[in-house]
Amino acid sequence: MSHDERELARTQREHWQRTYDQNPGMYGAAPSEPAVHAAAAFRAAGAREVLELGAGHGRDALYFAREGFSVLATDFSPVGLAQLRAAAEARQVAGRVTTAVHDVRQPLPPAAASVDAVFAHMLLCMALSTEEIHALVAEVRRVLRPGGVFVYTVRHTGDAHYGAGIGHGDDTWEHGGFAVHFFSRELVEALGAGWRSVDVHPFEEGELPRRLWRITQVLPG
């Protein structure tokens, strides 16, 4: 990681910490649409355990727990995860939710072939380099059991904020303090190499609206 990449990672971590601290439960309690889709896909695959990357304050992790899954929720923000744990206690699903402070630039916590399903809503399009994104998807592949399902979402190069704000190179642009790595279709296809049942579903979210892809892919059994 270059000096500039380390500095961007540091400032983004601090920015998210402040954001969660100043805006508790900022995304609300309702699950995201991709989480609802993912729960159905996970259930169809017989999954019982879900690893969520970039769980934040936990609206999707809590939904998975309410749906009966055991969830390991990771994020690099201790503030966000503290809010998640408090909400899990309040909603009486704490027994199905475990949290871990973790930066996805490091190896994922689970052992190899130990996880049924992985979910990441807009985590892969944070301030990660293309090299780091490939390494992360390789880690997801390592921890998933054969037949495991990976559902992730990313903002893409058709988004209104692509090319706006502060450019950091590598298709990464910072707008309003948030740095986003906007995905090209070529990057999605490269990340899907060696997986099966790769599905790319376009959707929009938020007031801008943000333009995203929801990708569902299965590790060959």
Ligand SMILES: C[S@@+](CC[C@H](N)C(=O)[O-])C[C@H]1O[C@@H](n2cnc3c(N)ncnc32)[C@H](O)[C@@H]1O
Given for the second form:
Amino acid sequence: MSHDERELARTQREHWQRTYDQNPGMYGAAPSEPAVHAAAAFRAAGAREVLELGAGHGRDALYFAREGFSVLATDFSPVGLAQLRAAAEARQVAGRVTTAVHDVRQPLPPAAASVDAVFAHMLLCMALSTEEIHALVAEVRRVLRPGGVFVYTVRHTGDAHYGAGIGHGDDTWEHGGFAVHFFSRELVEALGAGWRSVDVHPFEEGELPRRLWRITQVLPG
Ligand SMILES: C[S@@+](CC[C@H](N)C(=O)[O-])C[C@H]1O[C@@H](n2cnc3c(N)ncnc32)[C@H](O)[C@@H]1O
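Please supply the corresponding structure for the form predicted in complex with this ligand (the preceding block corresponds to the form predicted on its own).
The next block holds the full complex; its first chain is the one shown before.
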């Protein structure tokens, strides 16, 4: 990692910590649209356990738990995860939710071929280099069992914020302190190589609106 990448990673972690501290529960309590889709896809594949990356304060982790899945929710923000645990207690699903502070630049915690399903809403499009994104998807592949399902979402190059704000190179642009790696179709295709049933679904979220793709891909069984 270059000095600039290390510095960006450090400032982004601090920014997310501060953001959750100042705006508890900022994404609301309702699940995201991709989480609702993912729960159906995970159930159809016989999944019981879900690994969520970049879970934040847990609107989706808590939904998966309410739907009967066991969830390992990870994020590099201890503040977000503390809010997630408090909400899990309040909604009486704490028994099905475990949290772990984890930076996705590091190897994923689970053992090889031990996870049924992986979910990551707006995590792969954080301030990660193309190389780090490829390494992360290789890690998802390592921890998923054969036939396991990976659902992730990313903001893409059709988003209004693409090409605006502070440019960091590698399709990464910063607005209001948040750095986003906007995905090209080529990157999505490269990440899906060797997986089966790669499905790319466009959708929008929030007020801008953010323009995203939801990608569902299955590890060969
Ligand atoms: C756009 S938010 C989405 C949060 C959550 N998925 C949701 O939709 O409610 C991105 C999340 O990724 C986390 N994050 C960003 N970079 C990360 C990294 N390198 N490792 C782990 N988490 C990271 C942030 O702390 C934040 O919670």
